[in-house]
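Only one chain is given next, in structure tokens, and it is the form predicted alone.
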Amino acid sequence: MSAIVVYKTKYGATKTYGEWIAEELGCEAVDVKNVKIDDLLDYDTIIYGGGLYAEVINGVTLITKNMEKLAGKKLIVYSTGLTPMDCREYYETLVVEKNFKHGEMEQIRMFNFVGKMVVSELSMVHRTALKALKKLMSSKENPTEMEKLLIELCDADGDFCDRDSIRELVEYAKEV
């Protein structure tokens, strides 16, 4: 199996799954900005990271607008997000609703792991964003579950990656 690992990064945590799920899988880890869609066309195996930002994985363009060059590769996407894993219907609705076209997720494995918000790091947007958001979503009469996980993800502050969550994605990547 040839593989590689591409990953778009804001705040390093995309990176660092890339760079885990790499040495776990003996290959390249290479930033986006690094590649062309032409570069990946000797691989067998490609994975892109992301970060999501309003549910849309940053740079997965790459992939989605290059499908029919990339038929035949195993295509694994990763996001890196706050929201936690159990919001199951986030991911599969929105999430894929959002970045993928109707038939792409049948050669598209999808997998979501838990990233880092250091408040001191983010840029001036980000923190502007997210205190609207909270302002927003702290301004409803009656929040739904989902308002209520977004204001309190307002106030997240950490890193929060965890190496053993890409377990799954490795060994899916190994298989034959």
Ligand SMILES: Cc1cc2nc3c(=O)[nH]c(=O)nc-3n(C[C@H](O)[C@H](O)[C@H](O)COP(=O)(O)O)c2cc1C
Contents of the next structure:
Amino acid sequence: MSAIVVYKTKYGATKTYGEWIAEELGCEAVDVKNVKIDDLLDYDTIIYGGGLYAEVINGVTLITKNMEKLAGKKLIVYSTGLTPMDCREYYETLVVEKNFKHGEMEQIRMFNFVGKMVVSELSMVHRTALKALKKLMSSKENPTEMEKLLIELCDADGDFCDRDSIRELVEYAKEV
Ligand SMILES: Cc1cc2nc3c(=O)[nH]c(=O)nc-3n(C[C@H](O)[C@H](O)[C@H](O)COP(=O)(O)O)c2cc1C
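Got the form predicted alone; any chance of the form predicted together with this ligand too?
And the full complex, kicking off with our chain again.
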């Protein structure tokens, strides 16, 4: 099996997971900046990772815009985000619908990991966006459970990356 991990990261969480996965698989982890789609055609297994920003998996269009070229490959996508892993509907419905067209999930297996958000590292744009989102959600009269969770997540501060959580992805990637 030849495999490669490609990641796009803003604050480093997706890179951390990419490097852990690559270490377990004995393959390379490369920043998407240094990769063109044709470089990926040499590999049987392609693992793409991106941080979640407003439910979008950062840069995942590298994969989804090239599904024809990548036909026959084992495609794995992982996201890193702050939404708790037990919010299965969030990941399996919202994130899937926002990032993949009908039928694409038949060719892709997705995994989700908890990332990091260290407030002192955030760009001004991101800090402002989170403040605005929190204000908007807090102004709702009867917030849904998801909206309440979003308010809480806007105040998250820390690195929650967890190496143990990659085990299932690694096992799946190794399956022939
Ligand atoms: C502006 C902003 C928007 C975010 N949106 C989401 C989101 O929609 N869902 C989520 O679970 N996490 C969200 N997060 C948390 C990031 O996904 C998390 O920090 C992730 O680890 C970032 O990965 P990276 O450091 O590799 O870019 C957001 C963070 C920021 C700063």
